[in-house]
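Starting off, we have a lone chain in the form predicted on its own, written out as C-alpha cells.
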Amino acid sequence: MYLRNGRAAIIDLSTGDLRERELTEDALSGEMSSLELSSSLSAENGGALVLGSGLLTGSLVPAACAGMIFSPDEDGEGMVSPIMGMAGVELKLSGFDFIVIKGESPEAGYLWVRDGIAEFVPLPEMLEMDSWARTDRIRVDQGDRRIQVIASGPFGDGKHISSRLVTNHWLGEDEVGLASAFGKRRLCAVAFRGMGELEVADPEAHFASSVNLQKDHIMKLGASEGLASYFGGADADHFKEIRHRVIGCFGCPHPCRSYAKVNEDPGKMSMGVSEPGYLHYDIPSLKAAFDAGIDSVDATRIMMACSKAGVDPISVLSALGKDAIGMDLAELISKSSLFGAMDRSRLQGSFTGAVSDSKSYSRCISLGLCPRYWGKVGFDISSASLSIESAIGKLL
C-alpha cells in the first residue's frame, strides 16, 4: 500500500513479548486514521502508549515530517504529542506504522526499533542518566549516530506533572506531559532508525506537484529567517548574536529552528566542546524567559538544563524566573515540588496553537503534516490535492 507499512508493533513490556498486528488499507487512507487507530489500538492493549506516523509522513508534501505520541489520560480521552524533526520519518521508516507499548518492565531501559524489529533493552544504569546521556548511550551502543531518540529525564522518571519528553536532546514537542507515561512503565527512551522504503502512486506526479506546492508557499512566506520567522523574539540583536544556523524538518521549505551556539562563537561551523548550544523551537518557553527579562544566553543555558532534566521550562521559569538562571541538573531536581504543569495549550507559538483551532491540529497530526508550517502558510489541504492523489492514489 502506498505511504504505509500496513503493520503495528505491539510490545508487552511486563514480558517483552512481541506480535504483529497487519492493518487495512482502508483502516490507514482516511484524513483522521492516524489518530483514530492510535485511539482504539491504545484501548485494546488496556491504555497502551502508541507511537505513530501519519498518512503523508515522509512524502513529498511540504513539511510533512510529523509522527505522534498518543496516550489516554485519566479521563479517558486522548493526549497528543507530535513528533518532529527528522523522528516522525525515522520511525515511519523503521518498518512499522505503529507502535503500541504495554505493560511495565520490571527494570529501566529503552525500547529499540528497526528494520521491522522491535525489541526492549534492559538497562537499568539509565535511571542515573539525564535525557542528554541517555540519547548518547542508545547512539554509541547501537553504533549509529543519525538514531532518533525519545527520552523521558529524571522528572519523567519521577512521574512529575511538570515533566516533558525530550527529542534528540531538544525539549519542544511534548505539550501535555508524556514523559509522566514513560516513567510509569520504567521505560526511559525509545529509539528508532529507519532503513526502509515508501512506494507513491505515481513518483514523477507527485514530485512535481509537490515542488510546485512549496514554489506556491514560498512565495507566501518570503525569505526563511529560522525562528525568528515565527516568532518576532528571534529577531533581537541578543538572540541574532547567539544563532549558529537554521535548520528545517523534513521536507520543510521554511524552517522554525535555530541553533545557538552560547560556549563557542557561534560564527564557526565546528564544534569544538561537547555541549556547545542548544535548538531552538520551543517558543513558548522561550518568550517566557524574555518576559522574565532574560536574555538569549541565559535563557539557552536554562533551556539547556531544563532539556537534561526532562522538565517543562514554563513551569520552571513560572515558579523561579530569574532565579533559575545558572541552575544545574542537581538544583533543578532539588526544587521540584515548585513546579507545577502548565497549560501550553493557551500559549501564542506552541504547536497547538499554531493553527486556528483543534479540529485542524489534529487534521494536521493525523495527516503527518506540521501544524506550525501548514498555520503559517494557511491550513487548506486541498491545495495540495493533486500532491496527496499522486502520492495515494486516491482522493481524500
Contents of the next structure:
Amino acid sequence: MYLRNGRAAIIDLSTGDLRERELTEDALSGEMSSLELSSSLSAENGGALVLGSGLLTGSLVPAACAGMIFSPDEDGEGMVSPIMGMAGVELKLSGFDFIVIKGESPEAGYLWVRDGIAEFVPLPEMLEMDSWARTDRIRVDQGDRRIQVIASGPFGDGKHISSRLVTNHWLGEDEVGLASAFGKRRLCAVAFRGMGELEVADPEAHFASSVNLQKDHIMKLGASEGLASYFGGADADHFKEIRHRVIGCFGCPHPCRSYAKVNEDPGKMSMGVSEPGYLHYDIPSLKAAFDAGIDSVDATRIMMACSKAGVDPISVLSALGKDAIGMDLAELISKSSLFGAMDRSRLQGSFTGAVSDSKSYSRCISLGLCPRYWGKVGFDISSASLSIESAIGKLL
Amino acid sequence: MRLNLESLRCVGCGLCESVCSLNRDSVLTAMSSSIILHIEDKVNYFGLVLKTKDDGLVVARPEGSSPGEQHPGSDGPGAKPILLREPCDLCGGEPKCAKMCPTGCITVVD
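Let's compare: the form predicted on its own is above, so bring in the form predicted in complex with its partner chain.
Once more the chain from above appears, this time first in line as the rest of the complex follows.
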C-alpha cells in the first residue's frame, strides 16, 4: 500500500481502550477518501474527533504537508481544519492514517501517538497550563524536541465558541470552536512523532518528476518573501523591522511563515530568550490587527497571548480593538464573555478561501496538499500527475 | 566533491531528510537519512546536521557551520540519533538533497 499505513487507531478516552481498524487500499486511495473516511470513522464511533492525513501527505509532491482534524458539529456536518507545518507528515509517520478519539476521559491529559502506539497520558495539572506550557511539557516529558503537539488552551478547556487549537505554539489554521471538541473530552493535547516509513510505487520516478514539478513552480512563483508573498500587509516596514527568518511547512518551496521577534533583536540568529516572538501565518488575524490600527509589534504580542490562551485573535480584536494591546492570558480570560465566534472561511488569506471554491479546498485537504500554496501556484492536479502516479502507482 | 550547507537559506522544509531516505532505503522517512533538520520551533532556531565520511558531523547552525563537531542531533530517545546512521555517500555522485532543496541551501562543491 503506497503512502499509507492501512490502519486507524481508535481510542476510547472513557475506558482507555485502544483498538486498531484495518483500512483497505480501495478505501484509502480515492481523491476525496481522506475526508470521507474521517467523516465515516467519526460517525461509526459516536461522533468521534478524528485526526488524519491526506493521500499524498509526506510525499515529494510540492507542499504535500497537510493533515486534517475533523469534528462533527451540531448541524450534523463536520468542522474540518488542516494541520500544517510538520505535523501532518509526522502524524502519518506515527504509524496510523487516522486517529479516532471517542468518549470523555475521567481525568485531563494528552494523547501520545508514536511508532504504531497510542496511549492517553493522564496529567490533570495540564488544566493549569496554557497551550505553550502544554507543548513544552510534553516535549520535555517524552524527551524529544520534534514531537508535534496540537494543544488546546484555557478557552478550549472552557468549551468557548471562539476557542482555537494551537499547533506547535502557533495559531494559523482556520477553524474556530474546534478546541472545544478537546475540552469536552478533557483532552488537553494530542502529541505525535513520526518514526515510520512510507512506501512509494517508483522511488526514482517520484523523485525525478517531483523535482521537475517543483522547479516549474519555483520558476512561476519567483523568490519567496515569506508571509509577504501571500499577504501584502507583511511588506510594511513595521513588519519587516521585526521579521526574523522564514520557515516552511514540509515540502513547501514557497513558504508563507514569517517569524517576528518582539522580545529580542530580530537579527539575532543564535539562541536567546525562551519566548522571542511568534510565527505569523494567520493572515486573517494579522490583517484584522492592522485594520484596527495596531502595529506589528503589538499585533505580534496579541497573537502570542491569544495563542497561549487558545482563542481566536479575530474574535478578540472584534470585541476589544486596540484595548487588546498588552492583555495577558488572565485578562483575556476575564473578557471571554465578550468574544463571539467568527466565520473565517471567507476572510482574505484564510486557508479555506485560498483556492477557488469549497470543492477544491476539500480536494486539497483530502489529498494532503496545502490549499494556500496550491491556490497561489494554481490548483491543477493534472499538472502533478507524473509525481502522483509515481508515488501511488496509479492516476487519480 | 562535497555538500555545502548555507544554513540561513534553509526554510526547514525537510525535503532533504526525505529524499536521502528515499535514495538509501526506497521509502519516505526521516529516520534513516544522513542529514537531519534541527528545529527549536518556539524560538525559530533551525539548521541542518550532516553526517559525512571525511569530516564527521557538519553542523550547519544559523550562526555558521562547523565541521567535525560532536552533536547528538535533533532527536530524543525514540528517534534514531545521527551518530548511529550511515554517513552521506553523495548518492553515488549526484546528491539528491541538493537537487531537491528549493532554496539553494544545500549545494554541491568540488
